[in-house]
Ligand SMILES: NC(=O)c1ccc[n+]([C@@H]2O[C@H](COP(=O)([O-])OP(=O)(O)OC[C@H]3O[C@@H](n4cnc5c(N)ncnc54)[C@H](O)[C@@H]3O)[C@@H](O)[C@H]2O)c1
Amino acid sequence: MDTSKLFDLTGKTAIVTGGAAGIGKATALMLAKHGANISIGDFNLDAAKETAKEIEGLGVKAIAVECNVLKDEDLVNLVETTVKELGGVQILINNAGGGGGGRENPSKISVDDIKRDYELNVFSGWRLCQLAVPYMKKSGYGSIVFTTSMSSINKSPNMSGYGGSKAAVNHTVANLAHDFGPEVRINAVGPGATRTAALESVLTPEIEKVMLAHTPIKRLGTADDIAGAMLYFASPISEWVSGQTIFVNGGGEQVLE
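Atomic model of the given sequence only [the form predicted together with the ligand]:
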């Protein structure tokens, strides 16, 4: 068996939402190092441009597209601009997301707050699939990866919107695999606590100690740890894998109790 092509993304184009920072940026760099051209869709255009410049330094093409994934016109523009400037799209990383953080006390938040979690974590990615899959089918290669979360399987107080919406991601992916095959595969990566700006803003040494109590690999995750799983799903090596969620979490749960 010739294994040299199993992680080779040369000639393929990847859209990465939330690709200007954190897990999205690490994923964009990881895919570029394996030959993919990259389209960064992020609402922070300045940071997206910086990341695109860094990626171009690796010898592939990269563009930055201003995109708030909560706006349908931005999602349409992201796909259309990518196809126009980079010639197509074969890989879609639905990574922009968020919410939760233990702030979702049902007696203090509104149904609109919960709707926003679902719009950010589920609906925006679902819509990007709808827009990108026809181009993937046309090119004969397609791999979609959502960023889900350990919160999709953990049960915690004040996390019903974020946790519920990320659980919806896992099951949405499992069902869409049946709609998009055989040309297009779709999977999800669920990070445990990963050192990005989002986590560092709430992390203290005490919180870290509690998080590591049920973590066999005694450290928190890095964005590159997560990007490695993204690369696996994006690449030909996983060509018979679809509808799955893999958790990258040091083997445990970084829960706060």
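Right, the form predicted together with the ligand is done, so what does the form predicted alone look like?
One chain, no partners, no other molecules: that is all that follows.
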């Protein structure tokens, strides 16, 4: 076995949604450092352009495409623009998502709020798979990775929409593996508490101490920790892995109780 090729993404193109910042940006940079050309799909076009410029400094090609994953025309344009400008697509990181996790009191929200969770976290990624897989099969290489969440397996109040949608991601991935194989693999990465700008905005030493009480590796995650798992799934080293969800969480749960 030629181990030098296990993480080699030279000549491959990756679409990363939500790739302008946070985990998405870290993933885009990680894949680029291993040779992949990168298409950043993000609703913040200016930030996406800055990330693309940074990636180009690594010696690969990068483009920025404005993309609101709730708009089908944007999803179509993201894939078509990537294929046109970068020659194809072999890797899809369905990272963009969101929702009202922690604020979803069923007595105070509407069904539209729940629908939006699923549109963000499940439907948009499923649609991008549908658009990108034919190009992957044509190229002979394909790897899709969804960002899921610890909430997909945890049970907490005010999380029914967000947690339910992320659980749907896990099972969607497991089923699509049967539809897309053998040429295309599909997996998911579930981050634990990760030091992104969103978490840092509310984090205090007291909160961090409580969160780490049930975490064997006594620190919070970094965006690069999550990007490392994304790289594993995107690369040839995981060529016999599909339909799986891996949780990158320091070995535990970062909860506030």
